[in-house]
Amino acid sequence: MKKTDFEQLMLKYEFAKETLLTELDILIKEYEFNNDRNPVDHVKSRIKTKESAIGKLQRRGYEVNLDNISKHIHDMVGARIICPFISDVYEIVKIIKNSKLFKIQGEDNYIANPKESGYSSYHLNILVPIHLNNTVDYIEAEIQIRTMAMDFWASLDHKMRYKYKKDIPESIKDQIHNVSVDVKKLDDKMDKINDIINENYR
């Protein structure tokens, strides 16, 4: 792999990763000013390193070169949107939708149809359009929409996973989703708290 290739590559990441966060901006803006409030708490953003693109293909079973990066690795860009409810995720969702820049690819609701772990968000993979030498170039990069208690519980499970070299009990599984269920009775409860604060004293 040409070193070469590989940073004309990465700056193809990075312009998309900027033109992502300026549309995610725009249109959080846009519907902050129509509504009179902001559905989002804050927005992460990341482009996956040479090594962990490397390590992704390898566990895939993938040949090791550019190609295979463009072609298999969805989410070498990323953004994560955290809101305060999941109303608020669903609004985000929409507004993205109808963003006339990004091209929708696909998309899995995690919120509804939670993974066996308990992990719950809102994945959107889109296409981003770049200019790089006079061209237009379409990107792939990958939205997760979650809950500020959706995004405490993965970030905690991903760390004791990472800590646990080994297979992970099921006894301790099991406690983990079910602070999974813990958590989304909890997003639950403030939706509705909301609603109602909302309905009466807005």
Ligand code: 0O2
Contents of the next structure:
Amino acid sequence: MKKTDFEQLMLKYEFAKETLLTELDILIKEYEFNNDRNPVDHVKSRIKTKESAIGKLQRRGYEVNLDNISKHIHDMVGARIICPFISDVYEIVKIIKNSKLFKIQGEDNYIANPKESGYSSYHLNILVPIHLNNTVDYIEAEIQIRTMAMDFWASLDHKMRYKYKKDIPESIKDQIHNVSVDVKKLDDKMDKINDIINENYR
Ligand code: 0O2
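With the form predicted alone done, generate the form predicted in complex with the named molecule in the same format.
Up next: the whole complex, starting with the chain shown before.
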């Protein structure tokens, strides 16, 4: 049976996701070994669906074709690292930036500069090498690193946006934004308590 170009591209994304997850697992375990603590609560990953990729291309005014998927969609492969504390997020960013496997292409610190919606997270855009039979390909991936509190906010925000099909009334937007401010206060308080514990009880 002849394989389609789309199937071949999706296979490469699958390889990139597996390579990305393996490297993240190694980096986190090595950190835990050296520091006697794990800065990560859990890691999730996904490959963007065809429908979601087509929607993103259309929203941005690009013709829907395979070339434009690889050229303009930078998060076909995505991983999300959820950490207990804000300080852990920065620790993980440092570890990933030091990885000899990944090439860092760009970053967005939406923790220091939250989006208008209130969205807060640290994004790293990287290239993941995949070793095929005769060649090495570099596949783009996006890693989102955030605290459990930020993740709680983002997943509820995502659900509500989906429900309103992105056309959210201004008053609801304001309320969701206000909650993001509360989430930030909560994270800051937890970080302070964590600092006290680290200084006095470790
Ligand atoms: P999904 O379903 O999560 O995949 P780029 O990817 O660099 O071309 P983009 O897409 O503007 O440009 O990058 P950005 O804004 O740095 O990151 C986009 C991703 O961040 C989104 O992916 C979401 O996962 C997340 N995100 C950004 N803003 C918000 C927000 O206001 N609320 C929530 N809940 N998540 C947000 P997708 O493709 O939009 O969706």
